[in-house]
Amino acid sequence: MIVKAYAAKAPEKSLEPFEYELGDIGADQVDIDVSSCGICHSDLSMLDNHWDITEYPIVPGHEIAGTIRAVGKGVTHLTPGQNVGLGWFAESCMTCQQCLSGNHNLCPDAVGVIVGRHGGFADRVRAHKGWVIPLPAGVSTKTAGPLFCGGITVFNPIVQNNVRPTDRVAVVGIGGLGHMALRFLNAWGCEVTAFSTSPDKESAARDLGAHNFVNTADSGALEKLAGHFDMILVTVNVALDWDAYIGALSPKGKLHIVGAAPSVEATVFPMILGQRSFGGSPLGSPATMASMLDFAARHVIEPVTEAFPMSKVNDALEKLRSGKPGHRIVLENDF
């Protein structure tokens, strides 16, 4: 089976039309006809080999939504024609302690969709049946892709930290990750506060679900909120005044990081005194992704997206590199 795709043959090079042979489907594998695929900053990191794990040529794309084309003989819960999604992981071992306890996303042998294999900037992609997640009615293949990376990245902390509807939660940054966090937390029932250094984003943040907005460029803004938040979710990838954010946590409050901040330096005593904690998390397990999709369907939550035809992939990547997209870019299959 020939797959049509777009691939880069070296770091920092444009993507070009590319074809490869997929081979026979395995017993536990699923082939997906790609309808759309989101673009994530991780795709840029892989394209440019920032993590020293890229194998060229590389077909990026790990925020995939589409329709099942074929299933292996060992797949009994999925059927051709079914709308599904696929995120960062294509498979995990299914036998280690992490997989057996439901934490498949922490499997030491988990395989990324675009790590040593080809991803979703293509007309077809293949994955293990355990990581292919059905889309509930009401979740569109046009916009679902970013839920499988950015969406689950901010939904997973809500589950892992046992966030309650009565909690006060702040979101630092309201871009590609943060805007989905605002929508999830508002629907969860929390009092939601958006933190941003851009005061002109207040109206958009409130439209996305924030009840309050704080301009963190104001040096005294966090001091006024001392002891207020049950959780602060950091979605940005820059160093912050960590002590100031710790001070804004209530006793037993949690500062949870999902943005790839370069480092954390903080005073320990305020954490001990208030029994506060730092945390972080990667994407979620298949079960958590399924719960996220059900929640999104129930509350009519979807990411804010801008669509490009897949044939314009280089234009879309350039827009992401320049920092100009509104929230998430999605490529629509036009092979």
The other form holds:
2 protein chains.
Amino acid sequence: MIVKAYAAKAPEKSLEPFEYELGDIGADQVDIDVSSCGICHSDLSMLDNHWDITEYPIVPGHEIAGTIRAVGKGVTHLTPGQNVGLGWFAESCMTCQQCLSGNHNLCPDAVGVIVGRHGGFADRVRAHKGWVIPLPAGVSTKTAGPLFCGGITVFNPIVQNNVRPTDRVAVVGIGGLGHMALRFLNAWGCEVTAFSTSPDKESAARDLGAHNFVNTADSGALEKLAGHFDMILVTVNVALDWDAYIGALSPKGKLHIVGAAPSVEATVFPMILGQRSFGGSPLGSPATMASMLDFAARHVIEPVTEAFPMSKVNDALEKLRSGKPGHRIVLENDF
Amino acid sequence: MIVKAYAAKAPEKSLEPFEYELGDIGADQVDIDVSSCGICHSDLSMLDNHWDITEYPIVPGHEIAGTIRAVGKGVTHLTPGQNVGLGWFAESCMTCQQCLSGNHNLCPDAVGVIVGRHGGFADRVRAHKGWVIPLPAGVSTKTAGPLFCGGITVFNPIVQNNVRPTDRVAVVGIGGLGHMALRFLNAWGCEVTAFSTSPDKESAARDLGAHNFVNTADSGALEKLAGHFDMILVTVNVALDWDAYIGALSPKGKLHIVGAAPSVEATVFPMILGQRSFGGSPLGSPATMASMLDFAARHVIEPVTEAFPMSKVNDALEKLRSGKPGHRIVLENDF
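Okay, that's the form predicted alone, but what's the structure of the form predicted in complex with a further copy of the same chain?
Now the complete complex, all chains and molecules, led by this one.
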């Protein structure tokens, strides 16, 4: 079967139409007709080979929503015609300690959809049955794609850190990830604070569910919030004044990083005194993705998206490269 | 009532006999006849005013075991003659969100036994009833003192991080704190590894409960253990190669610091990919101390102690200042 796609043949090149042969479907595999595919900063990093793992030509795209076209003979829980999504990972070993513990996202042999294989800027994509997640009623194939990477990246810390509806949570950065975090946390019942250096985003942040907005460029803004937050979720990938952020944590509070700032440096004593900690996490497991989708459906949470036809993929990439949209750009399959 | 004690009148001075008037006992207070009192590095820090909070003259000592002499009229759960212990904190507000949540050790108004008041290098000490913890049968007033500061400092992270008996845990540093951590973790059922730069401590570490011993001065020692540990408990107060230690954590693993190294600097990406984190904690709550004592009694765990008569306090302090004992020095009341 021939897949029609858009691929880059070298770093920083425009994408061009590209076709490849998918081969026979494996017993445990699922083929998806792509409806739409979000664009993530990780697509840009892979296009430009920032992580030294890109194989060219590369077909980016790992925020995929679509409809099952075919399933392998070992797939019994999914059926053609079903609406599904697929995120960063296409498969994992299913048998290591992490996979067997439900932490498939931490499998050392997990394979990225666009790492050594082709992704969702295409009419079709293939993945292992364990990573193809059904969309509940009410979750649209037009907008669900970004939930499978940006969405799960911010939803997973809420689950992993046992955030409670009585908690006070801040989100640093109101962009492609942060805007979804505000929606999730508001529905989770938390006191939600948006941290941004762009005061013009206040109105949007409040519309997305923030009860408070803090311009962290204001001198002393963080100091006024000393000891306040049970979790601060960092979605930006820049160096921060880490001690000031840790100081804004309540006792037992956690600074959780999902934006890959290069490094973090912090004074130890305030962490000891307040039993504060910080860490990070990648995406989420298939089970957590299913929980997220149920939660999103129940609370009518979807990403804010701006649609481009897939044939305009280069325009869409240029828009993401040049700005910091407070939303997610999605390509609609027009092959 | 006159208390007989040993006090320093200025930084880096020897301790001298000192008496003070305790005054009437408050309704919620308990007076303890000191049997023995451990010496902690924090006593040295306070003696030398390293933290700028010392008031002179200072009577150090906050690892206290003894017998109740008197209780205030509001104390109904403790009785004179009962064996008890007292650690770093003498009181907390009992009504803030932390105290009411059982996290009295995180109370912002908690008062240290030797901060602005006098401690356990004395024949008697006074504290709030909430912080005076009964010793179960089998826990001796001769050796229990160090459990109340060094002991709870390493026991609390096991509880707070939900360490399970199936976990693999490393302890960095086999000294006054680390040796107790090895005993607790062995009894907890974990795979226990001792990390030290002193290969001559291997035999003692194994006797204390370590299943494995790693000389972290060996080149590549940590790299061989990549991904291994669910928790690494740092009891030393020096800068480490943080990235190497974080690399030795399993997915979801935690680097937990109780030795107050000045600062920590770490690369973020490995923390995100493996959902690793790091943090610290101070001592423990009264409820956790009671749990620790029950656990210690059931498993016959006590600190390794070397006893000095309290009248030889200056010799004992000198021994702690000049070495890195793999045990705890305890003063026995000989007033």
